[in-house]
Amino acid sequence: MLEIRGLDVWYRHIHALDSVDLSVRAGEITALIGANGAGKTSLLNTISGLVAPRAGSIELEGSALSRAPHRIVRKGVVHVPEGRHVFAGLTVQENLLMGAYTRRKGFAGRLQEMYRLFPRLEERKKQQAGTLSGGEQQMLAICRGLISEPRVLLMDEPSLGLAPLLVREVFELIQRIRAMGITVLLVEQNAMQALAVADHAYVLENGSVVLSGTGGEVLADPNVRHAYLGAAAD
């Protein structure tokens, strides 16, 4: 569904992607793991075109991407980032309907269907995000990334500083937008908890990707293991 070929980023001095191959498949979890400046970041900022590749494409569903954000969600390729980065100063409600941005249509049917989702953010809609609790900022985000009808959800570290409870939450929750059938590229430092729900794994290191498989068999992998589960791993 998302074929990304030979994907260069450098930040002035510094080669953040060199020649990144990945593939996402439709109605599958691709999980991407690595180190604190492996580049995972930087590979989904460069899809919804927050960052200019140097050279490389990005098609979907073998057409090329757009390079304009704007143009990239409406075609359908959504990024949930790092932080939640919900607008404080504005009401649950509020951030859902900036989030729907171009889906105005329909959008009173969507968001009934998203307090569904997320029972706690309607006992909470007239509420500032900006007062919400961390989790429930978390599941602010998401739900604004949904409430635009993505084909394919880009997350970025969604378990972020969130108590295990939580943690937990969260993953059975991506299994579930899985289930809804959006594809998910989905950034994560709890490499276990990924690897465990994810059909695909890549794992970048050094701006490069070094391993590829099944989620099982990248779990699996005796250096993978090591270098990112550790204690975790027995």
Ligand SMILES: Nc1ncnc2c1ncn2[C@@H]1O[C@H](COP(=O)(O)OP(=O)(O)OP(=O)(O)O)[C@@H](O)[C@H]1O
Given for the second form:
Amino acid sequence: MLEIRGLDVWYRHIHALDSVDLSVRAGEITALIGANGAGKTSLLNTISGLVAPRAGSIELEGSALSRAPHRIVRKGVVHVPEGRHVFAGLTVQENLLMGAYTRRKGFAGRLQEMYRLFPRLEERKKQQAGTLSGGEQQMLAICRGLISEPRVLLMDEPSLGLAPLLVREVFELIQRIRAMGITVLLVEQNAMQALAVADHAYVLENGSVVLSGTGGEVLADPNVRHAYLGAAAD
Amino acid sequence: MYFLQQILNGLSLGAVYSLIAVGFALVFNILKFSNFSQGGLITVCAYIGFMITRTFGLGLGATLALTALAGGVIALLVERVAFRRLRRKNSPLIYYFVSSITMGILLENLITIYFSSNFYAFPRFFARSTVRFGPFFMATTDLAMLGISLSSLLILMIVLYRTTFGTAIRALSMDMNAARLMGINVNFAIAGTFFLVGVFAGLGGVFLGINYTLYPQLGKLIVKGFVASVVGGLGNILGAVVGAILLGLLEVILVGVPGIGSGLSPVVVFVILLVFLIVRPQGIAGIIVKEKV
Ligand SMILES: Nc1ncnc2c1ncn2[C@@H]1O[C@H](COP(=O)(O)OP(=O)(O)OP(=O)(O)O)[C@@H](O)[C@H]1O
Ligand SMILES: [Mg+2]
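Having gone through the form predicted on its own, I am curious about the other one (the form predicted together with this ligand); can you provide its structure?
Okay, now the whole complex, with that chain kicking things off.
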């Protein structure tokens, strides 16, 4: 679905991504794990057009993906950013309207679907998003991404800062999103849970892919167990 | 009785200031700097309005409409020339500020070249110069100014708060990158905002030209709009309108106060501006929503 080849990203003299190759297969959850500063967010930002790569290619179903964020969204590649970034001064419903900016036809119906998914958001639809709790903001951020019915959803640390119960709910939701037929590229610090739901996984270190395989394979790797899951390498 | 009469006058003055203040607020909202090129833009618009009436002999309504359109187009050009490159290069805000002042001076000098520093006056638009409400009188142009300003502000509010494009402009002002991720074409939305700013500069320019005759430095009156937008809270549209109305009322009332008069009233206004900048930089506006991290 998404083919990334030789992607190189620099911020002035910081080399954030070093010829990264990565494929995301249709209908799967692909997990991307790695330490802080490994370059995970940089990769998602490059796919969604916020950051321009110095070299490399990104293809969506065989054709080069545009570099302009608004065209990328229209192609069905939608990015739910790290740290939620809901529009604090807009109401919950206006936030969802912005999520549907490129697909306004049928908005009312999809809005109801989102509210069915998260009744809490419907109760607060006229409330400013900045006044929601952290968990509610995360749900809103995900719904805002889903409401345009994307083909590929890029999710950056959706479980960040959530209580354990809510973390479980988020991972259940991610599996439900896959069941809806949406391809997911999931960046996570919660390596254990991410790898448990992932079909394929990549490990990023200092801007390079150091390991890839099925979720199970990566989960079984002794170095991964040591570095990300806190288990002793044996 | 005299006092109520002054309030009517202050309201119509404030309404014109609010056209300028809203222009500041709109740009500050999305790009976070005070756009002083608006002064030049307003001057150019005043002269365009003047040329339109003189050449075609049009009435006030048609003059305003055409000038607003011209203002919108010029504002689009200003954004293109002065600010778009800065945005592409992620330049610091100070560059925008400098660029906007330069642009303002450039526009003002263009006017000086073409019209020299002569004074011109708009023709009279209305046969009857005053309208009477019971014991009160109001200049017909003041009344038109009040009515047209308030209704165009109302339309702006409807655009910003009731349309998807307006909501996108507000979203953009809160988080530009997140707006990009929604599929909002940020360049287009910013251009649209500048068009609106130009429309308001067009209306404001014609009204200022009618009120004060035309001269190339007419645009310095935008300081009033700037004061109003600071008082209202930078970037707060409704606050800017309220600030402008208050400023208009205050000026008219101060002129009538013994010991202050028309000489000292601008001084008092600037003291108020300073006090606001020091004590309450967020303006008179109420709640400011803080984003949870
Ligand atoms: N806008 C930027 N300007 C300069 N350097 C940046 C910028 N964004 C990221 N970096 C640097 O690039 C590197 C990769 O950052 P990135 O945000 O992609 O990491 P990450 O894997 O998402 O980390 P985390 O898990 O902490 O979110 C870091 O060294 C970071 O400091
Ligand atoms: Mg990150």
